[in-house]
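The chain below stands alone and is given as structure tokens, in the form predicted on its own.
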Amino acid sequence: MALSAATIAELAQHLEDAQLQVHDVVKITDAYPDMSWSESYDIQDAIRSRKEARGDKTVGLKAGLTSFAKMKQMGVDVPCFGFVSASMARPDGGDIRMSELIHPKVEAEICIVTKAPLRGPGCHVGAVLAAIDYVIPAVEIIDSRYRDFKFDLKSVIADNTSAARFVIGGRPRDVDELDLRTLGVVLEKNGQIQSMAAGAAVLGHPAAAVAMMANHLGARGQEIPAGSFIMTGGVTEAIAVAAGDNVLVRFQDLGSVSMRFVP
């Protein structure tokens, strides 16, 4: 049975309250096992509307589940998508407060800013590359609201793909100066290398995630506007962090991004 508008609004409040009040919940498909993919995005959209109504501006879009191996494991053939809000941004080299999060993890992201709109269906890597204004590195701090990070894909989509915090650093570069597929990334925690990867870890090419995002939004009657900041998905695996940890991520040709985790 389809979820009513009232139920979608209630679930959006339930999940956003878990984020804002810093407490975990069980995955929502336990109570709504027949929830559709479209309804999971409807719940996410309702969370976005709640934030924007309070003046928390949406400042970017994000792709998740961008590893082919992970998609196969989850039984899907496209990534999932979400958004980031102004309240999630933290400065490069700044503090991330553990008291505001449940069980955070960090992952390195190659990000783009668009100079032209992108809309599906039929969006492809070439169209994305032509629409890129510049490339910039970031670290996303994900923090699922689900207990013990246990969820299914519909539940995590509804929970805005675990979005929590993000840090932009480094320096912007023209996409023509880079090979996003071979661009190397090294993630360090407390001076020790935790993960190394290249841009190809994201669907073979980070722009492929953006093309899939444009096609997904097109099916929902939406587009990626010009001037959009887009996090293309984790290049590295997600690494758990705790108070006292210092994280530094080095991006080939793009500089570095750092942060420290405090109580």
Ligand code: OOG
Contents of the next structure:
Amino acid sequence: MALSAATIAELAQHLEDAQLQVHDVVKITDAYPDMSWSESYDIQDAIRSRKEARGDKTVGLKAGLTSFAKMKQMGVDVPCFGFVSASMARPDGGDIRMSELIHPKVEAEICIVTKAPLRGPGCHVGAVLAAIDYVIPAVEIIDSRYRDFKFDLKSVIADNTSAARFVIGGRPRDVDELDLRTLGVVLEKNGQIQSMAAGAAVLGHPAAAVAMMANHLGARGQEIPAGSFIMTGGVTEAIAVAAGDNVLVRFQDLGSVSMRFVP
Ligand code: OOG
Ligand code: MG
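Please could you give me the other form, the form predicted together with this ligand, since above is the form predicted on its own?
After this comes the whole thing, all chains and molecules, with the earlier chain placed first.
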């Protein structure tokens, strides 16, 4: 079934309104079961255009469902790609307001900034490593707009892969000073370890998530521009948070990222 341009615009508004007005919705494939993959990305692109038209700049790209733990947690078997906006950024050590979110979860993410454009098809880990300016850690706060955080892949892609907030912290490092596969990550909530993993949990190598993103964008006639901040996807399963929680993630060789959840 081909969705009309009007339906794509309507669904983008429906999902973005749910985000901005902080309420959940049923997954959109209930009403549009035959929606295609490219249409789900068209809806996400329409959300991006709505934000940019209001002056909310796109400041990064994200890969999601790239670790085996996340795929298992959400019951899917392919990664997805989205974007993050200026309005989603929060400072390291700062407060995250629960009243602005529906049912947030935190994820530890190894991130990169590129110094050269990447364009698929044919992008691979080697090309990505050559294009990395530096590596920096972040925590993503995801917040699906779908009821009970339950969705299928097409619905979550349209919903900009649950993007809601992100916190960059730690310190930037040259990629040749690190082994991204064995780089350890420990996620703590209120001083207790919740989960831990190494970079290889992300598709065997976090750079593989970026290569996949470049190939995905290439198929849509787009590229990853030089200077892009890219989140490669949660290394462990996502952890639910509530008001009063303190989250601290320690990244081997990259320092830590923290935040506090407030009402
Ligand atoms: C989709 C977004 C997943 C990640 O890092 O795996 C994601 C979701 O689980 O809601 O951002
Ligand atoms: Mg994520």
